[in-house]
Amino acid sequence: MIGGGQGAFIGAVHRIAARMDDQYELVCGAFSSDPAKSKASGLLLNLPDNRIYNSWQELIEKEKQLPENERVQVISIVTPNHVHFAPAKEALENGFHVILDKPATFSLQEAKDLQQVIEQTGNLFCLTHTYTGYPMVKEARQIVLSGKLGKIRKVYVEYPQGWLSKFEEGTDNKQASWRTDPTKSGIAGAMGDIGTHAFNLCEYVSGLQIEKLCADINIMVQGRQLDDDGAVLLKFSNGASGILVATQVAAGEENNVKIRVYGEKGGLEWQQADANTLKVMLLDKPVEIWRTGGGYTSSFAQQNTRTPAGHPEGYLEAFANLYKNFAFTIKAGLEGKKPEKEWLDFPGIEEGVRGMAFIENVIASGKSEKKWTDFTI
């Protein structure tokens, strides 16, 4: 792991997804740019001296000089935005696979660069967008792909927050802190942030693809130097339209994601606060509840689900599907096999460079006068 040492959000949920099925070990890190938190980081992750690194280009360094079945396979790096690409492009370039934490880069020109390196090297690259590791958003997923809803027409997402309903930047929260400074983020503050899910989830469920949006962006808390609220109008590839709405200025808002997509024949719902429950909603049948665990539910679903229905699977478990999908991908390769097509559902590159797209389509139509801006890449 490089990143996520004492003090970080991240990096804990990264640690517990990875070790939830027993596919991974972590065997070394580089936690901190400062070298004394790193060391005590990974002691108290039980890591011997030797593998616990002052940096990520030691760790690299280093781990390539150990033998094959010693040195370390995966790199999960869970820093902030602005060290993403280049960890990221020396570990692929040094023969490992990498797990990144979204967004994928600081800029669209990085995502592109990097998307290049994994292509050149062959190396593995999973990104992760929490939100499409839930096992009813896979089955909506499934279910727009069948055609059960028809020509899909409308879709609305939204993620509201309510963290940032003051300036937290100007207390002692780390989080605060490097998610609202433009160095370190990048040119968006919640529609990098949270938008990205956003965008992403949208275009995962209705396996649609934006062309155009127009957005209103926002800086409601004074002082702050990013955006912290917006919402977008979509056109999406198909003709159908949209809205996002991305916001950690909503006061009392915790993080329940939502999305509803509407077809010809039907529409459904999905929301994190009630994330075991899928709503399928037919012109000409009763609303019906789908729910995780169910005997009826697709392969890919089945897949991503642990418990028997009717026990709660929430947040760690999305997360820890996207790391057990991405382990079964690398091993079925180390194997010669070929992957199933349930452990290839994995967010990648191609949605990190999308994403990477949104953030600056977006905040170029925030600026300017133009009702529609085309999303170009």
Second form
Protein chains: 4
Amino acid sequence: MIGGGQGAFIGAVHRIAARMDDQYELVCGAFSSDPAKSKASGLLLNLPDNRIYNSWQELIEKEKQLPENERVQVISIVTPNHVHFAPAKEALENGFHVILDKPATFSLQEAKDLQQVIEQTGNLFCLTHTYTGYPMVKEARQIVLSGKLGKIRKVYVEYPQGWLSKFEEGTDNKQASWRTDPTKSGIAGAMGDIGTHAFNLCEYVSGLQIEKLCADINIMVQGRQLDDDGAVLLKFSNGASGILVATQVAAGEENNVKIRVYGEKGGLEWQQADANTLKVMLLDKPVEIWRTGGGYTSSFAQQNTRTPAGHPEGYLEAFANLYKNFAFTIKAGLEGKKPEKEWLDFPGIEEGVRGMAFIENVIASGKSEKKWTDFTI
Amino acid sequence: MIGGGQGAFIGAVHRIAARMDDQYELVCGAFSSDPAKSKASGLLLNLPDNRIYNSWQELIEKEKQLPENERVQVISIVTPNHVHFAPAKEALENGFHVILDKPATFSLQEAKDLQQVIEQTGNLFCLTHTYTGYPMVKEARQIVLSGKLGKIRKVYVEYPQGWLSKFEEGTDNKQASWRTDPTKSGIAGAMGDIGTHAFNLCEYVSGLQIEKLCADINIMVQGRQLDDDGAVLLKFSNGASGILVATQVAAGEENNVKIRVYGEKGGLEWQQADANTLKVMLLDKPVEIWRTGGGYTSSFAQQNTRTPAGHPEGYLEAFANLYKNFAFTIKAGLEGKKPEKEWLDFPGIEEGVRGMAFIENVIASGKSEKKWTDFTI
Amino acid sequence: MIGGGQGAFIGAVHRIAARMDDQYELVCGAFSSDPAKSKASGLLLNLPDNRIYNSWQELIEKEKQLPENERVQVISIVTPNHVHFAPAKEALENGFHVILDKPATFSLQEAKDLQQVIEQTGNLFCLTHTYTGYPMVKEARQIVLSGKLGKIRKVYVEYPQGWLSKFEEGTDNKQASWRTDPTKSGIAGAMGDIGTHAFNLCEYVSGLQIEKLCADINIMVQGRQLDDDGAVLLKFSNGASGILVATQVAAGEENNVKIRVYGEKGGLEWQQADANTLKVMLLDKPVEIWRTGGGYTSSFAQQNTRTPAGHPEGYLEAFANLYKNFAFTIKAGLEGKKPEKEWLDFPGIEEGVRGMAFIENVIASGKSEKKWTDFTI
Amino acid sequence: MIGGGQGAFIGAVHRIAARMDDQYELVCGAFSSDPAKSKASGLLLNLPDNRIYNSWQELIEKEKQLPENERVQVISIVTPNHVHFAPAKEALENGFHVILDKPATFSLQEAKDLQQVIEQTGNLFCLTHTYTGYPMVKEARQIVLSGKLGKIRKVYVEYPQGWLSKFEEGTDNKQASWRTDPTKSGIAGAMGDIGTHAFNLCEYVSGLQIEKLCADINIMVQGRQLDDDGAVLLKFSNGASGILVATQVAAGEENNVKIRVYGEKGGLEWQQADANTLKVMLLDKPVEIWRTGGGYTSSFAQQNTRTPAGHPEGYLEAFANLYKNFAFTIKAGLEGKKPEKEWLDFPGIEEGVRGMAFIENVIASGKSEKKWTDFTI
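Return one more block: the form predicted in complex with a further copy of the same chain, after the form predicted on its own shown previously.
Below: every chain and molecule of the assembly, starting with the one above.
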């Protein structure tokens, strides 16, 4: 693991997700750019001293030299955005598979470069867009793909948070600090941090691609350097339209990602606050409540569920599904087998490149006086 | 009553609303432009033959000639939009108070003309934007005005319906017919029919006025003549921003108007599907569930509630609140008293003019390639 | 109307319910046992002086003497329980139809006597068990009767309130005063006031009759004279079992009546707080959300719905459905027609007798050391 | 681990729970009474051949002989009820700490014997009553203990399932088979399997003990040998009363444990289907929605939460909290430190003995013709 030292949020989440299904073992780490902090963090995680590194460079270099059956196989990179590309590239080029926290990189160009590296090395890559790991989000996609809702007309996705309603970066809130710092986050704040999740979710569930967008991008809290709020009108490849909301100043909201998709014959709705429920609406019929663990759900949902219906699975399980499917895919490769289609259903570099394009396009649109900005990559 | 004959929807709603609190008696009507239908409708409503008129013109003319203690005092106009202005003007100029279904008129110009008539005649006018009649919507406004949420930053309002997902105007659905017919509805379909409700609701609750907007206006069903779907980015007078959604092709949705408002210190959420509940969120505190009938609610909510907490009041009661407050205001006038501030809290011609301006601005924005269109009246 | 003067709760509800569908006109009243209060109340309701009576005896006597086309046809009795039987009997025996607030009478014997009077006079009688007036409660009954859920096994009904958590009868709360006074309420407090509603609801929806019960009846607030809390184990005629809860000391609860019924093949759930929703669960399928106004609902639901799906109807509309169906039934009689089956679906004296038997049996069981008490009438 | 081989349900849950917080490593197991199946299961779990045992007896014997730094420290027992006592006793007496799935044992006597063993050996013991591991259940207990609700008057707990609505034990459903088999489950079916959870939950949250009960115990599905349905009236030590429901024939229900507690000043409600929410009701105030991760929650909730508010944690996390707190307590012991009070908040043998007493008392009451049965141990 690269990043995720003491005080980090997402590193611990990655580690729990990795452990959940017993497909990974944490064997080494460079947990911080500060060697002392990396060391302290590694010891807390019960790593042997010699597998705790001072830097990600050292990690890759030293691990590469270990015998194949000892050295790390998959490197998780959970650093702030400005330290995504370099370690990912280096890891891939040195023969490691990579799990990378979103958004893929600091800039679109880096993402495109990374895509090339992945293609050239043939190593596997997973981008942790957590929400697509939920069984009921997978089910939503399958329902849309099945044609049950008819041609899709509307996609509404929203990601409201309230935790940046005050000038948190002025306190010692580390999460707030780097996420609002353009040197670490990139050109976008909320749009990069949670907008990319919403973007990924809406393309994943709808099976459509955004072609044009029109963004209202705002900094609502005085002194902040990056956007903390935005709303985007969307036009999709098939003529559908929609809205994407990402805000971190919806005071009182937690983290309630929600998506609604409507087609000619019906619609569906999912929200993280009730993550094991999928509302399926068909014209002139009672709304149906599909549930994680339901015997009527698809293999994509069922293979990503651990307990019988009624035992709620949550965010960590969704995250773990990404890790598990990635592991199964790697193993299939090692065994020369073809991975099952359900295992391959995790986000990769294509989603990463599109996510970075979203950031660049949405910020450009926010500055434009024209209504529509083409979605270009 | 003018309009509201057999087969109409909103006419019956107006009559129930008027009866609910025993402040009105139906004494006469011109229920249809077809005299035979008007007659039949009036008889079904137990009106005496001589108070059922062949046309709204006849109604106004004949009623005016009746002795003061016999003739109708308030005329409800519940016709399609193209028959709003003329009867309203005539009624007001002949000394009657007017209750008019939304949107105010067929065009903005008519609304401005009507405003002049109202000012000149001094008669009273109520526009039935139902949603502002709900006790918890009134409470929401009071909470915002109280400053409890701090300066408002975000306003999200949405009005999703699914009933026009198919080409209903091709069947004998009368509601669909006139609402999608530009000669009866005006230049807007969904934006006029439900978008104006959403617009009114967001300005009412937030206490703010929209200054600029950016609209994506669509016709999603082939063959339809007016918009059945739209999304609008909003900029408010105080710097706040927001989104307004009005769609009639969200297949599977009923009529779930919803509004969310967030300020610097907290937010609130109300939706018609759970109309007696108001979610109040304050930073770093548990969300509070305010309820119709709660002893802690304001006089604006309490005076518009008929039963103790836990006995759900709904759409008809909200509608009746408009009628009741209008009646109390008229009575106060008759008695030379000053109406209470809670009674005056019903929509009038100012809301009507702004609503018509919304229609014209939003349709203009939908056609514009510029991102922002100023909200002009 | 007998009872329902100033300060009463349920009288005003009856009057709104009667007005809602324009089938009734309030023509006379004896609103209080105090003549002055009766007069004042009647004037507020715009009744002519000569139709406001000093006592219910006077009302019946004088109205009887009026010409048939002038005199009252239906008498609503909305007094406390100890003034139910005498006026109801007198009204029926003098040729009036009667609407009576629940519970039917002060004692079971009175209810049985009243049943005889009704049978002998042939006049019509409606007991206002409001909850059976909700469209989705009617739908629930129709679903059970249709066999869709298979043989019924379990019935859970609960009626939690919190308003008597303190010694309210020690304040000037009139509602609390008479409801906790054995000389006015009868032998039961909560069990009579709300337990009878729950009892009626569970027999109505399940289509079953209770045969045995086992009650835990409590007075939780010191100084109170009647039960304010109880729980009852139920055995039904077909072998099903269940639970009935009625409590007025569930601090913080409003009035959230709820019923759940489960059969061999599925179950259903309805609660007043979300009154337009009926949850229908079938084994191994997604739960279905049936909604008031849904095109798929039965004629029993549809004929008791006033607005399209998505416009919430509430408690007053449910109440009005009782009034409307009773009016339609009376009219059919006057016209010598057979009333439609949907109109006849209102509670009558059979429900009244069973409700009073419930009170006597449940209180007896509460005092018994035996587990099961037979439900006797 | 003892038990939990292929095809088992709860064994896998225990293993995930153990892994979640990196406090345990699976080092050995006797996964089945069938040695071949034990072996196969162990290999799938990547255990070395020599640590996979043919029987629990062998596991204890062999592990005991390993050097202290190699041998297992904590033994999880996840077998059917009839194989709880013997391995638990043996493990404890041979120096191992024990985690045992509920209910504690096959009979009350065994539980009391086990209690003695625990006291004599001084080894630590955890009983996995999962629901007390949820942060919001812990919060509920803390709120009750704080006195915020006043003296408790009512406790309603329910555990409805529908999965045994048919004669599942007639199919090859292994879970159904042993749970309905008196030689494996003991004298109770539903009451033992889920009734004990409900019992534990209500005593945990209310801080009260049941003193008397009155049970209606049923077998609803023909051919079944043990109860699949029951309802129990409860009397608590402080005069409070309540109801406990445990049924496995509520067709269409999943696993929706729910508890409501009401005191003189307010109440609270928690249900597993919305596990991160705790409804707190105070008289005459808006209901408050307390949430996992809220900054206002107690240390008991916060120390059992892994992610910021809005990232749902579920059943596996609740289970993991038991494991984690048990591990922290063991570690504190090893380090000679006093464990924090939050760590000690896991169910132990006292809860186990009371749970077994509940089973015996509730089944006795079900057979009794007397209303109340004293809760005896």
